[in-house]
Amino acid sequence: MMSARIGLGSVTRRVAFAPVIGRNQIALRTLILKRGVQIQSLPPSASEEILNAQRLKRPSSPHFTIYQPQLTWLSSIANRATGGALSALLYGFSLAYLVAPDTFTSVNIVEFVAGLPDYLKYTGKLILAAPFTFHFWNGLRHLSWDMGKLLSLKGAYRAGYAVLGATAISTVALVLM
């Protein structure tokens, strides 16, 4: 049995709605012969092709734009880009050095940084710190997980707003040193 692409909506449209005693008459006469339609053989294999070739211009509903934020997944992607901000910083500089060690010693980022002005510097350390604490306290929220504590609703979310402070009090000390 071969699947066929035909259009015939308006024909079979015109037999519904045509009188009962001449329908067969009609539907005979203008599926054969009158309309002309082009009829294109197809394998059982093709309907395959055809489905996947809609669903490609199907478009999807939002779901990650949707999401209500959360304390845990806000920690859980909060945890990744911190960690990546650090690594991406820490190969960074390791791969500067590797190429250019002489402008990268610790004599000249030292001057450097000793140049800057106070607000600067307050900022640049707030930039490192609040980051670098974050993962931290979240790092041990995450091993916690791992040994099969504060798995419950009630324990992610305790954990999580002790991590939050945890940041905020680390990360005032941290830039103030």
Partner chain sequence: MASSMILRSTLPRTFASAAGRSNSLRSALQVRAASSTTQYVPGGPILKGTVNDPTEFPHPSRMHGSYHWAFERFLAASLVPMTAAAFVTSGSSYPVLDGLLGLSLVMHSHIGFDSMIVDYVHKRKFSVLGPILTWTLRSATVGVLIGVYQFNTNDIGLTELIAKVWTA
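Having gone through the form predicted together with the partner chain, I am curious about the other one (the form predicted alone); can you provide its structure?
A lone chain is what you will see next.
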């Protein structure tokens, strides 16, 4: 018999002697090919190596370098950067004051700055004023978005240019004080 030659002899016998209701189920279960899967336990380092090898074969997703720069995402990145820089400056000064309170008193800082040349004073003021004013004005822009205003593309760009203009004007005003 041809079925016996290809290894289906026991299947046909089971189907032939099974009750009518179960014949279709037995035939379907036995005809579906099953493959043997060998499982072996791997140490965590080996599974991490396999995962890293798989990650190397994955395609990289597009990065912002392929997109045309837009005012909205540039100002968002700048807002995060200025916020981080201002926070680092505040925490750095606070920790320095805690470590050496006699060195970082107001009198010592004023005397130190008074001894600097004018171009360094203005440069220092510019370095401090520009991120502060940008973060301030862009924070107001974000608050307007939270209130549901200026959410259209045109409104977002108008607010972005207004932030840049207000930043420039207020930075110059703070530097010249």
